[in-house]
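The data below hold one chain only, encoded as structure tokens and taken in the form predicted alone.
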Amino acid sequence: MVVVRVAVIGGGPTGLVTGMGLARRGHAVVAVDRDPGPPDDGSPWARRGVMQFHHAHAFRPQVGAVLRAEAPAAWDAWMAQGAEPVEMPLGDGRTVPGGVRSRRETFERAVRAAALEQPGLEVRLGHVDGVTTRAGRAQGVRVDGSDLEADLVIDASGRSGRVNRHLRAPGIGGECGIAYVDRVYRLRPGVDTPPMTNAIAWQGNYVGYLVIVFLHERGIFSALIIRSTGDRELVALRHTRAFEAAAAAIPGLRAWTDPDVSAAVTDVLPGGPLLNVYRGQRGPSGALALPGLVFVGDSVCTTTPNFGRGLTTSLTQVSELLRLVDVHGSDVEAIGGELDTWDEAGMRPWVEDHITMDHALARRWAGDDIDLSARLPSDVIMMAAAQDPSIGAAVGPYLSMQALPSSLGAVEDRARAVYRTGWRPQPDPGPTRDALADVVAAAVPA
């Protein structure tokens, strides 16, 4: 075997599971990291320039998958810190994974053991500075002044990453044109957990709006409240008293977080423009951005937090990567091609999905009514499942992230001849847009 020499940048979930991988492989791994890690005495991380850190998140199936197939120590980890594995009951009597009930900070904290004790792997405190090269070709990164060689390096700095950006073609997409406020709670000892919509979140679609809880280990919850960036009147919603007004006025937010039922465990989290971006491995000629330099996780694909599908599209990358280095060896350039051609055909329509349907969203929370003349978006065809029950079966597939967004194609005509009955979906009981930001106005006077 050859032995590759790898320098990861970005000491997250997507760098260091790649770095497990790869050392678990017998290869020679470097992940560099300007975070320090989470404090020895347990207080909380800060986790600074990760946004997303504090806020939900949900974790599929997939994602113990991958961590128990290249990083089952973190598995063993992150169970020993009370994540909770959620098993889906089958019409038959059998159960499926359903996913893991987990705060990030759990899940980063688990990661990050596991990879401090792994041989093979050096996760080391630094800034990149840049990628330093030789005959076209990758050859290294420089760290705070000093050259660390490597033979491939991966950038999984995460969608804030700079260092590599200006080698890359542009992609596509950009802000979604929704935002969100978040706030963590935790179920009162005794308390019964409130309805859920599936086995991870409990979902409510508002005229105007959308509020989603995300359950994680323990009883802790995270409750979000999505408004249109346009929305400037619900904006203030950061605002303890206005968000606290709000899950007051909302019946099923209500049902988590009444004073009885749960306490905050933390501030109300704003969170920063929302994006859904595809960028591959290529450069602006075409040609691959530098051999020798392949992107992983949320710098090829970020998407909005409505589905949770971030840590899944992160991590079935890393597994595809490491994958093709079994494959491919030091040949850094099949590599690099390779997981191209895997992302445009397996992450691109995820980030291309969730543009139709985000865009679309803020049009209908403006008012506009369902375009039945262009390709329906894929929640619209989701909802008619409620009035045609054979569109269903192409549903589960894709919510699973089983199947493609395109899977939907099969059933689009049905949810369509659905919609063109005049048929559309009713919010669920609650205050409208106008409604909650008259609630809002009040808990927080200009």
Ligand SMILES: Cc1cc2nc3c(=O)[nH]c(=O)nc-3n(C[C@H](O)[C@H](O)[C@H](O)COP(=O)(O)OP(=O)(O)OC[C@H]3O[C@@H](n4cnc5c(N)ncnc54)[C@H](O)[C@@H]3O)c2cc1C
Given for the second form:
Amino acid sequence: MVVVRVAVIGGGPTGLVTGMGLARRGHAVVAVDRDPGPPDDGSPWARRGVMQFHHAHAFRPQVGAVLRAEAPAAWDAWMAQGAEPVEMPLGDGRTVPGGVRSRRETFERAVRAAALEQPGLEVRLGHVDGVTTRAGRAQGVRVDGSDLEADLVIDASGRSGRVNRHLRAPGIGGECGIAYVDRVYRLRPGVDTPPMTNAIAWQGNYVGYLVIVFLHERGIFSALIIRSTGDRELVALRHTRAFEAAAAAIPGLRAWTDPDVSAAVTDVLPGGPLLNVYRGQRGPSGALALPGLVFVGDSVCTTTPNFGRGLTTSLTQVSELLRLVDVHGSDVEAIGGELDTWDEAGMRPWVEDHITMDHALARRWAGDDIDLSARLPSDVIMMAAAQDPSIGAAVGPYLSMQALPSSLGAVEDRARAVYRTGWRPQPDPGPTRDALADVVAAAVPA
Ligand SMILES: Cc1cc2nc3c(=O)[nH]c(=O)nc-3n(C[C@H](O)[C@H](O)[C@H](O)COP(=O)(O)OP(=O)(O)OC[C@H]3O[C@@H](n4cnc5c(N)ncnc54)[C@H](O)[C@@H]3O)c2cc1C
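For comparison with the form predicted alone, provide the form predicted in complex with this ligand.
Next comes the full complex, and the chain you just saw is listed first.
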């Protein structure tokens, strides 16, 4: 076997799972991150530069599957820290993995702890200033002014990574038009878990906004209120009094946040900008951005978090990269080219799916009807299954990300027929967006 010297830019989940997978194969890996990791004294991990670290995360079964296959020590550490794998009933007595209940911090602490113990992987503190090149190929990275040589450089610097952006074609997408605030609570001892929509979450759809509760480990949960970015009146939800008044006014959310049921464990957390962006492995000319440099995780693909897809697209891509290194060894051009083909087929469609859904959702929140003359967004197709159960057979594989968004094309005409009857999905019982804005304004007078 050829031992490949690998430099990984970024020690987030993507960088460290990639690093562990490569080191377990015998390659020599250094993962560089500017974040020093959690403080030894048990005080909170600030995790600057990764704004989503403190926000709600749902973990799909694919995340656990990749960890068990490529970084089993990280899976073991995650379970030891209290993460709860859940099974979903199939209706015939059998069950399938339904995901893992956990906070992002619990997950990332476990991944990092396992990475620090992985022989062959060094997790180094530092800022990567750039990639060094020789004869038009990557030959390493520059870390705080010093060179680190490598045969393969992996950019896992996340959605905000800037270091190699100038090398790449612009990609597709941008801000998604949706914003949210969330707050973390803990169920009181002995209280039954309130109703859930699936194994991981409860969701309520209202006129002009959306509410999601993600259940984490040990009764900890996050409550999110999701609005249009342009909805300036609901920005005030970031104030504790406004959030609490809104939570009390929305019956499905009150079932979780009633003081008899749970207690808040954080302040209200305003979310940063949410993106639907895809950038592949290529530069503006269409050639690889730089032979010997590949991009993974959020540096390639980031999607609106309300479907909780980011870690699944990221870690599924990590599996593919590891397979390509197994096949091609140090043939870095073959690795980059084939990874780009995989990204186009396996990541880009999820970003396009979210762009279509989010634009259409923003229009519906603004009062527009469903546009039956255009391609129907995936969420609109799924909702039609309430009227035509034959649509449901296509929904499961799409929702669980076992089938690409294009798979819903097979039932799109049936969904269109449902809407042509005049039927529309009914909102859950609760205030409309205008009524919610009044609740917010009363709680936080201008
Ligand atoms: C608000 C929000 C909620 C989300 N919710 C979910 C969810 O419910 N489920 C889900 O599956 N996904 C979710 N995601 C997506 C998920 O968080 C990402 O897919 C995941 O963080 C990607 O990991 P990563 O390692 O690729 O990037 P990151 O986690 O961003 O890590 C990148 C790392 O690179 C480091 N870095 C960057 N530049 C440099 C440099 N120059 N030098 C050194 N280090 C550098 C950073 O410090 C960081 O540690 C959410 C995303 C957002 C924004």
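We call the rigid core whatever largest set of C-alpha positions still superposes within 1.5 Å between the two forms. Residue numbers count along the first chain shown, from 1. These figures come from a predicted structure and were not determined experimentally.
(message) Aligning on the core only, does the CA of S43 end up 2 angstroms or more away between the two forms?
(response) Yes; S43 is a residue whose C-alpha shifts (by 2 Å or more) between the two forms when the cores are overlaid.
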